[in-house]
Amino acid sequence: MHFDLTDDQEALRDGIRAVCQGRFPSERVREGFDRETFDALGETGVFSLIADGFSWADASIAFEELGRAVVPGPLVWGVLAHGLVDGVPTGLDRPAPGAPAMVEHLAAAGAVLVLDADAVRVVPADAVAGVALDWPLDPLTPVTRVTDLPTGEVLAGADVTRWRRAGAVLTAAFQVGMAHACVEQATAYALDRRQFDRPVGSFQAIKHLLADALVRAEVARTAVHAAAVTLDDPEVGDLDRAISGAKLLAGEAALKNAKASVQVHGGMGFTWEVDAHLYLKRAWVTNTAFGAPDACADRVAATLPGGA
C-alpha cells in the first residue's frame, strides 16, 4: 500500500496553496479571523468538500495546507455543520455533563456545537454566556470560558462519533501542516544566517535539529493519510487506532517542530514579528481539540496486546 496523492490531490493541494499564499500570507493571519475569512474559504469549498462528493482523504491534503498558512479559525466546526447550521460555527466536544466548557471564537459565531456523550446540540452562539480570555493562549484563538450553556437541540442528521472520528483526522491534517511550515522556515533562515562566514545551517547541531524536525512531519503525514483512508473505508483497518495514533504523532510533530524552529531562529525566534511563535501557539491550542495527547495514546495502547 502507498499513499502517493492522485493527479486530481495534488491539483486540490495547489488549488488551496495558491489560495492561502494569495488570500491568507502573515499579514492578513495576523489580524485574525472575522466572518470575511470564514466566506473566503468558504467560496474555494474548502468547507463544502465532503458534501461536493470529495472523500475525508481530500479533505485531509486541504486541511494541511491550512495548517501550513496557519490560518485562524473554527475551520474544523465549518466542515462538520456544513449545510446542518447557518452562519459561523464554533463547538466544543464535552462527553461529561458539566465539564468546564471553552469555547473559541464565540464573538463572530451564529451557532455552537456541542458534542455529548451521544448526540450533537445545537446553542445559539448568542444564548452563551461567558468570560472571554483577556490573555488567550493564541492570540489568534479568542477563548470565552462558559459560564451559562443551554441544553440546545439535538442536531438532525449529525452523527457524534463520526464527528469526532473526523475531527481528530482534520485537526491532525492541519498539525501535519504546521509541522511542514515549520521545517520549510527554520531551514530557509538556517541558510540564510550566517556565523563565523558560514551559513549556521553548516553546523552539526542545526542539520540534527532539521533532521529530526523532517522525519517527524514524514512520519505524522503518513499516519494522517493512513487514518483518512481508514476513515473512508474503516474495513481498511482499526479505525479509532489509527486515528488516535495520527492525532497523537501529528500534534508531537507540530509542537516539537514549532519548539525546533523557534530554537533555529536563536533570538530572533521570541520575537513577535518571526511567525514562529504563531505556529508554536496554534500547536498547543490544536493538541487539546478533538483528542488530547495523553486520552489518544491511552486509546492506541488499548488495542495492542495485552492493553487493558
Second form
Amino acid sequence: MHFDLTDDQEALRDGIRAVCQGRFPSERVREGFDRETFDALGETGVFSLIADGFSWADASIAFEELGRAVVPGPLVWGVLAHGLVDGVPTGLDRPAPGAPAMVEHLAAAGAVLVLDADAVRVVPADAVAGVALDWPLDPLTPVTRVTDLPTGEVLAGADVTRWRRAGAVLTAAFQVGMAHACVEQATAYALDRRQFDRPVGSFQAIKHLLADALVRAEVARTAVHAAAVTLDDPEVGDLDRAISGAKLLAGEAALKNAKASVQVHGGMGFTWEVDAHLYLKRAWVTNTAFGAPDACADRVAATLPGGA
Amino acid sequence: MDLRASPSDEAFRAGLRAWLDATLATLPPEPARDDWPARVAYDTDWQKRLFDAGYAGMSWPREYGGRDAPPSEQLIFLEECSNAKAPYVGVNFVGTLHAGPTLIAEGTDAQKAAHVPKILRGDEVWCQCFSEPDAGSDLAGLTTRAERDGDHYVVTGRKIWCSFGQIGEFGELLARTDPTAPKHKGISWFILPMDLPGIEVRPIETILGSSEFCEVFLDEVRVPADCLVGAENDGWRVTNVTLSFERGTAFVSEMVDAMRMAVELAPHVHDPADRRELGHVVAEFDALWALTKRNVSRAARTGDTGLGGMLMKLAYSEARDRLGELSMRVLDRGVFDVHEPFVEERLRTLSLTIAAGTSQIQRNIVGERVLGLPRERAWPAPGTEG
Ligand SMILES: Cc1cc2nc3c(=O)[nH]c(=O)nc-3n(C[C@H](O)[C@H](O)[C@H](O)COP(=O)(O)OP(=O)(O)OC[C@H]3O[C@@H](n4cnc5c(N)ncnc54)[C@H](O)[C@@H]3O)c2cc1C
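Could you switch over to the form predicted in complex with the partner chain, since the one displayed so far is the form predicted alone?
Okay, now the whole complex, with that chain kicking things off.
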C-alpha cells in the first residue's frame, strides 16, 4: 500500500492548478462556458486523461483543481464521452416521469447523453426542445427545461454503470476542490478583514467555523482519492460504498464550506461581487448530479447488516 | 399562562379575514423585483390601504395614529396576513419597524409630527444608514463625521448595505459628533433627508442578482441641526432602541411566513428522512411562534421582551436555514430555477445569519450579556507583542 500522491500526481496537480490560475481567473470564469472554453480545456488534456492512459485517481486530482477554480461547463461529460460524440457533450439521468427534465449547457452542446437503467443513450442537442431558464440558480450553469426528452440511440462502447461510477468520482473531486477553495478564500478574508481592532479570524467563532470547514474538505478529499483508487482497482474494496461515501462527503463539504465562506464574508458574502456565492450555487447544482448526498448515504447504509 | 383566543380576538380575526378577502382581490399584480418605482407604488399603496382600514401601526400608540392593539391582535394580524399571502411590508420596512418606533420613543414633537403620520400612511419611505465599510459587526467603530456648523451639521463619510437606499426619502443616520470621546459616547442619530446635495447612492448587486441594498457616499452634506434625534452624542443609546425593535419584533412576520412555507413544502416531501427533518423544523417553528407569543406578552407586561427577545433572531435564522436546505434537497433537479419560490427564498434567507447582527455576534450577546461569560481577550493579547 502507498496511499499518498506520487511525484507524478503532484506534478499533474500543480500543472492543472497553474493552467487554471493562468486561464481561468475569476473574471474569466464569470464569463461562463462556451465552445472556446471547451477547446481550451481540451488542449490541456483534462478530457482525454483516461484515453491517454492516466488513472481515475489522476483524473480526480485534475478535477479537484477545476473545482478549486469553479470552472464552468459540462466537464464531467467531457471525460465520459471523450471520443464518442461530436461537439460538446452534456448529459443527465433520465428523469422519472413527472420530474423536471433539466439539461445544463444545452446551447453550447452538440450531444445530450442520457443515463438510462440499461444503457447510455445519445440525443443530438438540436433535437432537444425546451425553454432556457431566464433566472438559473447558478449564473455559470445555464439550464434548459426540456419539455419532451427524446429516447435517443444507444451509445455503443459506453457502459452505463461505469459512467455513473466515474461521473460520481469526478463530480465529487470537483466538489472537494470547491470545498478547499472556500476555506482558502474565507481564511484570506478573515486575516484581512478587521473589526473591533483585530482581524475577524482572531475570534474563536470564526476560527472554529474555518477549522471545521477544513476538516470536512480534507476528510472528503481522502474519501474521493480512496474511491478513485478503488475505481481503478475494484479488488481493493467495496466500490459502490467507496464512491457513494465519497460523493456524500464531498457534496456536504462543498455546500457547508461555501455557506461558511458566505458567513465569514459578512455583508460582502451576500454580494454578487465576492465569489463565495458562485461556489455555493455550484455546490447545490452538482449535488443533483451522479447521486444526491442523501441517496448516497442510503447506498452506504444498504451495504451494512440489518435494515429492511 | 393561557393560549385561548378571547371572543374579541376572534371577532378581530373574522373582521380582518373579511377585509383581506375583499381587499386582496382588488390588488394589481406584483411588480418586478428591480422595478423600484413600481415596488414603491405597490408597497406604499398597501400601507395606505392598511391605514385606511385601521390596520396600520398595530402596536403604535393611538395618539400617533396607531391601533394600540393588544399583543394577541398583533399576532393575529401577522398570522392572517401571511396566510392570505398579503403583500409583505416591503419598502415600508425601515419606516414602520425602525424609524417610526424610534421617533415615537426619542423624537421631538416637531419630528414626530413631521414624520410619524406620513410613515404610517405610506407617504414616506425610509432607509437605514448605519453600517460602514469598516464598521459592520463593530458598528460603534463608525467614522462618518458630523461637524456642527451654525444651524447645520456637515456630514462626510461612507455608508454601506443600506437596504432601500435607492428609494428612501429619509435615512436613519448614525455619525460621529465627538471623535475624542470613547467610541460609544461620540455618536449621534440623525434624520437624513436623502435628497440633500452631496449624497450619492450606488446600488450593490446581491447574491440574487438584484439591487436590494446600496452604498451611500456623503460628501459635506449639510444636515439641518433640527434633524438630530435625542441628544448630541447620545446616538448609541437611541440606536439600541432601534436595534431592539429590529431584533425583537421585526422577524415576527417572517416567522409566520416561514411556517407557511414549511406547510407548502410538505406535500412535496415524500422521503421518510426528509419528512422527519420537516417534522424537526416545524416543531422548531411552532416553538418559536410560542416564543413570539411569550415575547409580546412579556413586553406588554414589563416593557421588555427579555431573554426571549435576545434568543429569537439566532434561533429563527438557524431554523430558517434548516428549512432552506431541506427545501433544496427536496426540489432535487428543481433547484435550477430561481423563479421557484423555495429557491429564491433559500437565496434570500442566506442574509438572515448576517444582517442586523451576525449569528456569531448574536451568540456573543447571549454568552456575554445573558450568561455573563467573559469577553474574548483583547487582541493582540497583552504582552505578546514585540
Ligand atoms: C441583506 C442585508 C441587508 C442589510 N441592510 C442594512 C441596512 O439597511 N442598513 C445598515 O446599516 N446595514 C445593513 N446591513 C448590514 C449588516 O448589519 C452587516 O452586514 C452586519 O452587521 C455584519 O457586518 P459586516 O458585513 O461588516 O461583517 P463583519 O463585521 O466584517 O463580519 C465578518 C465576519 O466576522 C464575524 N465577526 C465579526 N466580529 C466578530 C466577533 N466579535 N466575534 C465573532 N465573530 C465576529 C462575523 O460574524 C462575520 O462572520 C445589511 C446586511 C445584509 C446582508
